[in-house]
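Presented as structure tokens, the chain that follows is alone, the form predicted on its own.
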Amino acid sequence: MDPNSRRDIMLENYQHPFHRGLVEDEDYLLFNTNNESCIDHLDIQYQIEDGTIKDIRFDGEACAVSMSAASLMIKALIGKNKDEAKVILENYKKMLAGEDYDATILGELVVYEDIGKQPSRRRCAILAFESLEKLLEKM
């Protein structure tokens, strides 16, 4: 993906994040993630029905990378079951680590392909996914 397209996707998802705003509903599981080295702090809610991620909502204060990664993560995960979510998580972590991964599974999340070269930004890109790891432990 060319650098301009990457920048546009990140910027769009930062300025207009998908499913930003928490809901008051006890059917949602809430997870908190934060980055100790900066201000990034995200609350992420998951609604699970019959083993499938039906909805994800988030809110918080975070940098452009964390906020856009959360938005793109949500787009990638809604409608996925536990096994599909694990595959997305595994491929995303491999991509950030500079290992071989399947880009077709990640969709727009590939915009963070080069983020792994910047260790401080890698943490921003993985922050929302920490909530997914916690969720998968509970599913």
Contents of the next structure:
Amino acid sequence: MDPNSRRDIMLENYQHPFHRGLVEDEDYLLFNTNNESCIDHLDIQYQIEDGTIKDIRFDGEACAVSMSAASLMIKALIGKNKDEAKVILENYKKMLAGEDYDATILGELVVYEDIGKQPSRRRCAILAFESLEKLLEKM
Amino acid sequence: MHRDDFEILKSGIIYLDNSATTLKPKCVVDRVVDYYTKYTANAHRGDYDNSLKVDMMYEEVRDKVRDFIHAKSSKEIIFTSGTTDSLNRVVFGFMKYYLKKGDEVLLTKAEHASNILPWLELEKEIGIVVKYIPLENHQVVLRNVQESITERTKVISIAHITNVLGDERPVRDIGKLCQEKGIYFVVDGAQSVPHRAVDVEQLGIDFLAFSAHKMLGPTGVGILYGKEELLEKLHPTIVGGGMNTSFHSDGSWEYKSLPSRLEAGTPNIAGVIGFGAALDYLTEIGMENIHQYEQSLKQYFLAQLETIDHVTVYNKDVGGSIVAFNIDDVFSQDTAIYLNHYHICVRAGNHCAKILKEDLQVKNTCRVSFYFYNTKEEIDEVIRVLKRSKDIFRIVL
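I've shown you the form predicted on its own. Could you give me the structure of the form predicted in complex with the partner chain?
Whole complex next, starting from this chain.
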């Protein structure tokens, strides 16, 4: 994907994030993620039904990378079961670490491949996914 | 001014994060290197030439600090690791023994974490009551201080100049009020002592904390000033070598007199000696000159910012040399990353004052903080970059 298309996808998800805004529903599990090295923080809610991620909502204050990555992560995860979500997480982490990964599994999340090469921004790209790690421990 | 003395500026960076730490002039670095290469020794320990020289150099800096803040005696100057360490010693070495359950301590919501968390710990530990002086337009006004004082108020602990908005507090008036009412006045001078002349006697300050690295000195060196009779009562929070005269197997001991009693262990000798060079350097330029020059830079920057529609400034009328702003609809960290692309160093965030947001209604800002080596040409470049920030996400993403 060329840099302009990557940027367009990130910008679209930053300016019009998917499922932003939390819901008041006790069915949802809430996780807070803080980026210790900066000022980002995100709240992410997961609704699980029969071992599948039925819905995800998020809110918070964060930079364009953190915010858009949360939006794209949510799009990628809804409808996935634990094993599928785990594979997405593993491949995403591999991509950011510069290791071999399966791009077909990640879809639009591949737009963060280059950002993974900047240590200062890798944390922004992974922030939302920290909530997924916490979720997978509970699923 | 004096840009040639700062090697790092030759790299082309525009350094505007001086509230976080300042750059170091060559004379400071040389002084530190000299200690490590020409006369390394511990202080207060040996009878050989180098050790005596170190002793002398180290104690000379104490005298320089005394003169710099117009303290009465060198015994009132304690070397610590930084402002945070200094404030912690005031709270846990003095206030913990002086204050009783129900006694009130006045702070503000704009204080740095280092002037809030120790008090909150003490609140939990011994039951003091932490209260916040209401801010007016984010600033401290004397009337609100007066109205916050009750019969139980024993301490006021505030910054002279805050690190988020750079507002200057009416310290002299508050100092006078404290003296009249028998209230201890603790001042966080981290953002003021580096930028203007501070006279602890004139301002009626009981304890003053500040850091060397925010005024050209090495990191890891701080100052705790306290009135001698108060420091005499301050319990050492760290004990060990260098601060005792004797100790015995029957469990008895005797500590040294001030200031050694409060400096256990090998101090940051290189850092303190390097700080001496920083104090000489600042004195040579003159603190009043530094203050005036920074003010002219800030006014120039504010006037230029007025010409940019999509930038909001949060602190136009403050006394310090800090400008807090945001590009509209852009997260402050993205702005900082954008400016970094043009080698402009600014800070984004809440600047360790995490409860100020309750008053400011804005959680995070970009902060530009000046020092005397900044120039109008640098400001022009920042303005040029901010003006064309419509394409910020082409750079940031």
